[in-house]
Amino acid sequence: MGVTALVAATGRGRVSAATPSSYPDWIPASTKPPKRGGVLNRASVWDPPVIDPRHTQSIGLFQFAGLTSSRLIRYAFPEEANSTNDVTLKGDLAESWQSNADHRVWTFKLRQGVKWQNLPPLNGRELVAADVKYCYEQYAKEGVQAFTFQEIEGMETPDKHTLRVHLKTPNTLFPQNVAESVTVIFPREVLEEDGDLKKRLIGTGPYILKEHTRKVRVVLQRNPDYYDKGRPYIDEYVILSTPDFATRKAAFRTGQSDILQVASLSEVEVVRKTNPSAVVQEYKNVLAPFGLALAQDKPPFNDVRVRRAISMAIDRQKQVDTVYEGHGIPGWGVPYFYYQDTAPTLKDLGQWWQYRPEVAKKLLAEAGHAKGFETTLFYYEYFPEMTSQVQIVQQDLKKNLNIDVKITKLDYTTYYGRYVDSKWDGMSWGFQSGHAVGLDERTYMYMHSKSTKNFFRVNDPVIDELTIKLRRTPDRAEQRAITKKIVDRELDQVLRMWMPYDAGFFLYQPHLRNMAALALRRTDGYGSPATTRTWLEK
């Protein structure tokens, strides 16, 4: 199917300017007393590749792992936040935390009386500091979180409710790292009994994992022993694996799903024809999670002229206008609120991000590829618009640079494993994991050459130096200045080739309360812990 036909199939057409939305991006918390009970249902695009939190950062797992399990610290829930961009830290298992003068030693005071879920082999015993110490030690040994926790030199537990963490080097941003949604605390007993965490997910969170049938559904049941007494409000949360968008949309329209994400204003209006009372939230993007990932550790993509040429041969504005109906952003990788007050425009991204095919052609010729070359690209269709974007890029590169791109569309699990394990050459429609809220995760963890989360294979000494300097800088104003330098360097060297994006809009059934999404924390995804405060007005 060609691009034109596919765009038509998704109900989109080219428009010349951004389509204004009359829907709010901020839905305040309900002022009514919460109601207990009921079942929350959601048709989900994702399915967890595994349920062992050591081995995946997939949203398929963390759309519910943040509900079965707790972290030391968390980010503000919607009812606690003052805007969608509020990234204030709150205590979860930890009630307080502080560092020593050089930010190498962090001390966490744990909440007392927190119990593991009343399932064997835990049987509701109290969580203590030694549990957190053990869990962090296991994260450091293996898996996708290893790089984060290997910066820990050692840990002490002076008493059963105090954890003292000694880092190898200063890090003013360490609390942010243990607040990320993927740093959930799991129990020693299950890992020791089973040898892994593939079969059971037991934690101290507001919900107990009652059922997990791969590619079918996940069922969560209210944990009566949750430390935050009276919460959660909803008795059961059912997540139905539904990769097809049309099926998810039908499920929402018929009341079988309580939440639906759509990518455009026209799709919102289509759904509202049958569901006029649906509550709509416009999602304001603060970054682009997807981009054209190049095997830049190998020729020809290790040549900055090739990367710049490819970037300039792609018409991003066309994607914004046709695929996202003018509502999307052109694409950048670090949340803008960490270095400036307003979202960048396409012009702000610099010369290598403008659509200039003739300049691109000259650059590629200078790099020794005047006749173009052949390469491959694989992707997973996270949403229908992504296929349109992939095909537009394929056509732009053929037309402007004579680069032949052979496209392969994969299922989610195959795509995720191949991409994250870096088992690919050529191109991928890559992503930066959407879980990250913190500045250290979005810079040092995702871009330092030694990081195992550096999926785009960035290997730049200037980035390495700046990201280390950033995490050693406590002053917020200085952090913003350094972050801007990191972003400018990334754009100049085209280290990660971001593509236009729009998370679009969320539709909620009218009986949902306190379900709104925040920046980088969609309640249907990595922001799932906020569901603890959701309730049903029916």
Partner chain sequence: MYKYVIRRLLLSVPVLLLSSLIVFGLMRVMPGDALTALMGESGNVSAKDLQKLRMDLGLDRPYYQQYGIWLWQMVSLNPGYSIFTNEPIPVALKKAIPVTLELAMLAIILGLTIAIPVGVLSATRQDTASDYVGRVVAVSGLSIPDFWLGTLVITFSAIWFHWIPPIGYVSLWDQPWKNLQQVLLPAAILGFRLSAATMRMTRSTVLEVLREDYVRTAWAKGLAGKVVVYKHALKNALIPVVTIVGGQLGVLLAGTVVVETIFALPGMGRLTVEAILYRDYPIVQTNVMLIAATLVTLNLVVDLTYAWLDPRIRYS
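Numbering follows the first chain given and starts at 1. Basically, rigid core = biggest C-alpha set you can superpose within 1.5 Å across the two forms. Keep in mind that this is a model prediction, so the values were computed, not measured. What changes on going to the form predicted in complex with its partner chain:
Core-aligned CA deviation for residue 412 between these two forms: 2 Å or greater.
Superposition of the core reveals a Cα shift of 2 Å or more for residue 355 between these two forms. Relative to the superposed rigid core, the position of the CA of residue 467 differs between these two forms by 2 Å or more.
Counterpart to the form predicted on its own, namely the form predicted in complex with its partner chain:
Below: the lone chain, stripped of partners and molecules.
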């Protein structure tokens, strides 16, 4: 089946090349009045390595840190959003925010009467602007969020509920950066008493961390003093550390877990044989976080003809059809909704992204590599499908361009250390962080040559100029136009060689209401604050 036919078959809102599934990618909010009470259980693959938000951005922590702790700003919850891709910002601790004319000074008006959770040493005292200032200063000082917060030149608190942030350079997208799920506000007292945040996670969020036993469970209990009165609805949320997929599946089947993520449609059907009443949601991808990263600052990959040739020699559709059972996206890096309304098809990605081995061969010959060459590719198997993809790429490159790729599969720490060190040769199966949805994260942070998150080693003056320009452009329409230019440039120069990806499907027990599996709002992952609106009809 051709790409066009597949796209036509997928229907509204589906990404390209996806086999039509009868499952929706959007579950509307329940129209019934929410019920209070009950316990939500989830068998989770992730276990938080540490609970100090300064030192990790692991999904293991942020599957619940967003519930214990608030941010200044958040994205719209499922029942507030008008579509899967609604990236409207809403106030969390901040009621309103605005910048000065040149977008270097941002003023946040904080919600009044927000209380820290009623635990020592906070004992339910009121949150004030100085708390947020202190927290951001600590983030800037050390740890994994330093890059974001070191953008701040200084902060002032004209009154108890006003925070004024002065940036080093103008950035119209700054509010998105403090809406990222990892920018949770922690209290001064705990850091000062303990010296770190590894033992206690206290915040102003809807849930109180009652228990965290590594490799066993995380227990969250409803915060009765949460500022959003009446919420959350569920009394207790238990996250059970369950590293094995077969066990998570069995837990769902037996009712020990209320949520299950599976990789493929066939797995959905297998589970539905024992649990026919399970509610299924298709996980709609808005970006592919994985792709082939090339050492593009060195020969032969510094030659755009070589990059284009490689891209055209890889049959992405074959990966979608075989590895992802026809469900999945051919791949792109910046979420498309920032520059166009519908998901791009493989065809939309441009001429260098089409599978044309003959043209690829010609291009490679023009670049002086008519007989091919030898190179290396290292990767970490984030999920089993990745190994199949790596092997397909190896076969395609050998068959079409006579490029011999020596594959090395590494364990996570080795892979990560080597990859972010950016001194490797050849190729790597690269990634972008899973938590980031903001436009600034997806453009400047990942593509500007000076950014420490520029793992794909993009070094393109046009991209540098455009990403800075984007930060200085407040108008939404202009932002879209610049973003499109960035994406077009990226695709034309094949700066990041995206590969097909699929996050699969979610299954929910039938008594769950207002759950979500969207990139911005998934109930089980970085979008965990959405659980505040989930309730159980039991």
